[in-house]
Amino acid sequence: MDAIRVKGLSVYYRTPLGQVKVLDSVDATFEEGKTVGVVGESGSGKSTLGFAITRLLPPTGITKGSIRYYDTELLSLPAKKMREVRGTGIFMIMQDPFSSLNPVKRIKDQLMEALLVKYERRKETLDPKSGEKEILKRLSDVKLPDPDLVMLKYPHQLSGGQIQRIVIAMGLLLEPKVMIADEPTSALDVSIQAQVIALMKELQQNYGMTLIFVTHDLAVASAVSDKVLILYAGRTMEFGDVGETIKQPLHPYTQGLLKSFPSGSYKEGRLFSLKGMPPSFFDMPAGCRFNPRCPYAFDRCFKEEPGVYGVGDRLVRCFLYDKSNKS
C-alpha cells in the first residue's frame, strides 16, 4: 500500500521577476514502511516537494496535480482537515530547525504540546507526569545529554544541532504515519549523524512508518533509503531500489553523482565533478534539461525533453533508453 502517492505534481511560485515553475509534473509513490531517499543538487525542488506534500508552501506558491495521502486528496482538503493530518499524520522537520519552535516557550512546554495534540487526537486524556517521562525517553532516545535540563532552557539557549535534536524528538512523541525529514542531519557533527539516522529507522520499524528522507548527499541516501527519487531541475531522472541504482545508475545524472563519491585513496588523484552548474528556472535550456553538462548528448537531446521509460523495476528520464530511438 503507498502512503503518498504524488501524480503530475507541478509547484509554481510567483515572484517580482514572473511565474516560475520549482517542480514540474513530477510522479512518485511512497509505499507504506518504507524509506525514500529524495536526491539532488541545491534547487533541484527536494524541499519543494516535502513543503507541498505538507500543504506549507509559502503563500506565493501555486500546485498543480495529485497528493493523494492514502485514500485522501491533500491538495484539495479543507485547511481545518489539513491541520489534522500534519503532525500524527504527515509530520516534517525542517532544514532550519528553529523554525520548528517558539523562541518565547521552554522545550518542555512545547514538546507536552506536540504529545497532547496526540493525545487528544485519540482522544486519550495525557497525565502530565507520564508525558514528562515519556518526552525524557524521547530526548535521551536522540542522544541528547542531561535532557531533565534541557527541557527547562529555551531555543536561544540551545546550539542548532540540539535544537534539531529536539524537534526529532517533537516527531518521535507524535508517531506519524510519514515523517518528511528535510536534510536532518545537515546541523549535526558527523558522530551523531549515523545515531540520529539510526533513530529514524528505529521508529520507521516500530511504528511501520514511511520516511521521505531528503538530502542532497546520495551516500547517505543510500545508507537509509529502500528506493531513491533523484531530482534536478524540478524533474524525475530516475527512480527506483536504492541498491539497483548504487549497483548501477541509469541515468548520467545519477552516475555523475556516484563518481564524487570519493572511493579511495588520496593517490588516485582529484575527486570527479559535474561539470557546469543546474539551470536557472527562469532560463531552462532547450530539450533535456541536463544537456548542458551531459557526456552522452546528442542532437535529439537538445531538440526534444525526454520523457519516462521504465527499464525493468526502475524509472529513468533519458533517451538512451528509449527504445523506439534510432538515432
Ligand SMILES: Nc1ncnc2c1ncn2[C@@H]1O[C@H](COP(=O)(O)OP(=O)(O)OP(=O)(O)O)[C@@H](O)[C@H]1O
The other form holds:
Amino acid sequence: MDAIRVKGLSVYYRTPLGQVKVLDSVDATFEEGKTVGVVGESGSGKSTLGFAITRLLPPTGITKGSIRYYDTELLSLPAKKMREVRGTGIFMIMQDPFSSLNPVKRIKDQLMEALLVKYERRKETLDPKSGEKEILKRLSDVKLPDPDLVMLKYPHQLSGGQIQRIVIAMGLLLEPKVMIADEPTSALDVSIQAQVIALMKELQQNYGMTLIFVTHDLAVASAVSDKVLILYAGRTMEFGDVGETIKQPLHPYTQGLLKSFPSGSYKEGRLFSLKGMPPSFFDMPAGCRFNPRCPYAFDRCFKEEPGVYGVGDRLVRCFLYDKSNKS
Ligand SMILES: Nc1ncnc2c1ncn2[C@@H]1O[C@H](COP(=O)(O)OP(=O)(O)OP(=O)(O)O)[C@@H](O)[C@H]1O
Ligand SMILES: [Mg+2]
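Mind pulling up the form predicted together with this ligand next to the form predicted alone we just looked at?
Complete assembly follows, chain above in first position.
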C-alpha cells in the first residue's frame, strides 16, 4: 500500500523576477513502511517536495497536481484537516531545524506538547511524569548530552546540532506514519549521524513508519533507502530500487552522482565526473535539462525533452532508454 502518492506535482514560486517552476510534473510513490531517498544537488527541489507534501510552502508557493496521503487528497484538504494530518500523520524534520521550534517556549514544554498531540490522537491520557520519562528516553536516544539541562532552555540558547537532535527526538516522540527527514543529520558529527539514522530505521521497523529521506549524498541515501528518487532541476530523472540503482545507474546524471561514491562499489567504469552546475530555473536549456553536462547527449536531447521510460521496474527520463529512438 502507498502511504503517499504524488502525481503530476508542479510547484511554482512567485518571485520579483517572475514566476519560477521549481518542481515540474513529479510522479512518485512512497510505499508504507519503506524508505525512499530523495537525492539531488542543491536547488534541485528536494525541500520543496517536502514542503509541498506537508503543505508548508511559503505563501509565494503555488502547487498543482495531486498528493494523496492514503485515501486523502492533501492539496484540496481544508487547512484544519491538514493540521490534523501534520504531526502524527506526516511529520517533517526541516533542513533548518530552528523553524520547527517556537523561539519563546522552553524545549521541555514544546516536547511535552508534541507528546500530547500523540496521546490525544490515540485518545489516551498523558501522565506528566511518564511523559517526561518518555521525552528523556528519546533525548538520550538521539545522544543529546545533559538532556535535563537542555530541556529547560529556549531554542536560541542551543547549538544547531543540539536543535537538530531535539527536532529528531520530537519526530520520534510523535511516531508519525510518514516522516520526511530533510538532510536531518547535516549539522551532526559523522559518528552521531550514523546512530541517528539507525534510530530512524529502528522506529520505522517498530512502527511501520514510512520514511522520505532527503539528502544530496547518494551514498547516504543508499545506506538507508529501499528506493531512490533522483531529482535534477525540478524533474525526476530516475526512480527505482536503490540496490539496482547503485549497481547499474541508468541516467547519466545518476552515474555522475555515483562518481563521488565510496570506492569500489561501482565497477563498470562508465562513470564520469559531474562538471558544471545545474541550470537556472529562469534559463532552462531546450530539450533535456541535463544536456549541457551530459557526455552522451545527442541531437534529439537538444530539441526535445525526454519522457519517462521503464527499464524493468525502474523509471528513467533519458532518450538512451527509448527503444523506438527516432532521432
Ligand atoms: N521561497 C522561495 N522563493 C523563490 N524560489 C525559491 C524559494 N524557495 C526555494 N526556491 C528555489 O527553488 C529551487 C529549489 O529549492 P529547494 O530548497 O527545494 O532545493 P533543495 O534541493 O532542497 O536544495 P538544498 O540541497 O540546497 O537544500 C531553488 O532554485 C531555490 O532557489
Ligand atoms: Mg533543501
